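Consider the single chain below, provided in structure tokens and representing the form predicted on its own.
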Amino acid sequence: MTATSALSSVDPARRGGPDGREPREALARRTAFARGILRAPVYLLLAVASVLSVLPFLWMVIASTHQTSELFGTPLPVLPGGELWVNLARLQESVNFSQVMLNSLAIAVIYTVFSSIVSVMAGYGLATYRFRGRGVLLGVVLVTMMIPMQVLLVPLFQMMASAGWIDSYQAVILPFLANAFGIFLMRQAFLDFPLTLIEAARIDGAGELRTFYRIVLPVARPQIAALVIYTFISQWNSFIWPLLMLNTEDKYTVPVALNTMIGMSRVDYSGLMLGSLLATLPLMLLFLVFQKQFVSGLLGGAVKG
């Protein structure tokens, strides 16, 4: 084999063209380097701002297994320290923690079940049913996304009071079941449901329910997670109406039982540190487990509609 049918058989991708031009290949790597040399600045952006956002829940963690005495002192702790045990018996004296834990747990749980029936099927209704004031009715359960909650502690108050309700927990759970955000999520995810999937089944002879919760629910899993995580942890991290409607620390949720920690002359910083960090806990948990379904779910309710 001749030199010139050599050259003639390589692939024309991988050596220079007549005019000189420098193989495909070589282009390739040289563009994808450039690409990242331009890409840096970024990436490091994005790496420094990490690092600062870990850096309060690393400190939360050094702070819990240390004495609040040393947390002031010089220099600071850089590495766990060995009082953790002790932190947590004070903490469990101090405000019963595992009790006003489990407190909060059958709240969030109660609440995430009952707002998220009433998110989904109030949704469900504004998105598929054809009514007079279907949109009236829309814009105002927006329109309550942007009222203060400070504007609605006192009517609201008064309500629970005229009830008899305060200090109990339907007081804390029943007056916001109704989540404008949940429901607009849900409107947004049965949007692009096919209307004659439903309309077959009601020909086939099924119920609403039975048409609800068989055709409908199982496309709009995703959303549901989403939905069931956002709830969960928004009541989860509920603070001021919890702390006006219950005055028993038994029944105390964790947010106003680590307020209690915060006195006048002192402040126990090491046992707040350790409850704010066993109190972030079950959250981190929920939203590692379910991250695929939360992100999903946000977007797939922001692209419909």
Contents of the next structure:
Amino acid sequence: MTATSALSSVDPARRGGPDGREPREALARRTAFARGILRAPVYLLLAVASVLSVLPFLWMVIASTHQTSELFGTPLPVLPGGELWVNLARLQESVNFSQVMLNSLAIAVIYTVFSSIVSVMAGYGLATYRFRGRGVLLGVVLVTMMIPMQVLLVPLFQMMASAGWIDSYQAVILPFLANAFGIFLMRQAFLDFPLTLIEAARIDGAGELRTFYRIVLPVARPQIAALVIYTFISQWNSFIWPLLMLNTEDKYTVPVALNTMIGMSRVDYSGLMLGSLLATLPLMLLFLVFQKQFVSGLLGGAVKG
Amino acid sequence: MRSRTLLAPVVALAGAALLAGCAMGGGQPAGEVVLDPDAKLEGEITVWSWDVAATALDRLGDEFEAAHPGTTVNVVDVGYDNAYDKLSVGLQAGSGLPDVVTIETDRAPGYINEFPAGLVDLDPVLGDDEADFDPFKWQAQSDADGALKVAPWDSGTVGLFYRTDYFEEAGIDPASIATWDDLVAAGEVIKAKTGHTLLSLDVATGGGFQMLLQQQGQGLFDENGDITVNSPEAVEALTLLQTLNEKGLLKNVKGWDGRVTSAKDGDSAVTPEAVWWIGTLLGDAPELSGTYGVTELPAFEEGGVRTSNSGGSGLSVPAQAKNPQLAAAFVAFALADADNQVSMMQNEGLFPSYLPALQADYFAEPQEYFGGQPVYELFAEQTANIPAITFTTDNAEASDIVANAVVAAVLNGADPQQTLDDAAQQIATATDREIAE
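Given the form predicted on its own, state the structure of the form predicted in complex with the partner chain.
Now the full complex is given, and it begins with the chain already shown.
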């Protein structure tokens, strides 16, 4: 059915009437319908994709409510079992889970706050000020991003050991405060920042700090939200460095503690699944809180103006 | 302008290298640690272990403290597998390690060769007990000069686990199986009568090839460090695996989880595996209680060796330990003591490599899971028979090449002799070693 035939079926008295509202609405409805048909395969594809991405998560929920020995059987359980509280009690008992959750939260929050401050300020500086050595400085930042972690492990470890910081949280947090990716992300974000706004603030007599806090920060909120989410997730999931630095079970972070549940001749999968499930909750919460800003932050680079 | 943009990355690179590398050169601690068996025991030690091993040491630590007032033993569960990341970085950096670390037998030769000064020579404290330990462990965990670097702890003595119900249904007496040929013949009958395969193996990781090699007293290298992966014994082991697959007696599974699932589903009739597999069965397949028995590994020739090794671990004292004397005393207390080794078997399921412990009554007790068969007795008898083999720094690399050869021969039907000749050549190229005559 085409738009022309749609028009011809409308009452002739109304067709092309003085306001012309009705036909246009019908047209809009028709095109929306046609668009819907066109989009059906897209939605189908998206539905399949979301089912596929939800399945592992669903399996995590199911697995965390069964005994480990049931997870090796054929067929695999498809419904939640009744072992959730038993698994939770064991998780708490074997790795002191509530404590390590708190540890992880404390580390991730502190790291996110300070690392974001460094990234935002450094990124702003590199993007808006012109000074001697700016290119070199940016180059150094980028190059540290390119050095693989494995190369850094031993020298960094030695630095922490000679500072006497092994088994302390500052050793987990400090070495990565200046996060190259974060700085670069913020620099790119501030490159698009309208200089005229800053100039206007200056003309009005605002100092550099005042300009930064009052003018720049509020406008850059979406990008900062994206940065915060990224920084928090990377610290929350970070494994190898906390593993190397922390030597006391009560100081472990969640990934390090969960790793101790992998045994020599047995793996406590239901405990692991439950722990991983609980570990994703703070991330989901964070994403829900920052979702609006996050999405516009991601699109900020794509759709200019 | 042009030259500046070109130069900027170079300067940046130099700067970054400076930033990243400014703490280089810690290296090994100066001065060798020599243990004194009569040293006064005092102070505090920290022990790294994992899983049930950590539980065992924690328990024994309390007893040690009671026996030696003024000492403290802290045990930390650093997690299994990734503990090696901590260990490697600590040895490389020359700092950050505790007084005692746990190292598995498979990994021990790598660390001993890679960090000759990194681990303390335990001979002054344990040397007198050499004859009391599993000879294979002792050799694998000593350096080239025979100095013991990792004290033998639990043993990976191998036996043949079999499904009593499948054997009964097929009318075969497991006791009648003396050689691998017998087992292959039995496997064909079982397959015909019950429909079950004989073995579930993870072919991609080598499918137990090295276990079969060690059974014949061979490693990937001989005592001169020459490559032996294409020896007649190796060809025989690989031919056996190939035959199993050609006759449809082998179920190829993927990884550890695949092996556990396959055992739980009852795919196959036998599992040649170390004594610690009992822990896996009890924990992950409790419903199969009463369906399993254990017998000796079939020999390659009538009267040949009927066991091998798979896994197991030991305790070591890093040279950077703050209290090496106390650390070594604790290691000796835990490992070179029959009662303590037996208690770790009873409470945590760690099978001793300390031979006097294997005389204990506990090992003769009937095991309910195995229909009342005293299965530990068999492993206890076989532990002293595990053939000793030589490890080198290149074992890890050679293992990967050999695993590929196993896949080629077993799954793709390549000629075993030809495949192993190629593998030996590859190892020779990769490691600069000679191929043994």
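Quick caveat, the model's predicted, so the values are computed rather than measured. Rigid core (definition): largest C-alpha set, two forms, superposition within 1.5 Å. Residue numbers count along the first chain shown, from 1.
#### Entry: Core superposition between the two forms, C-alpha change of residue 50 at least 2 Å
Yes, the C-alpha position differs by at least 2 Å between the two forms.
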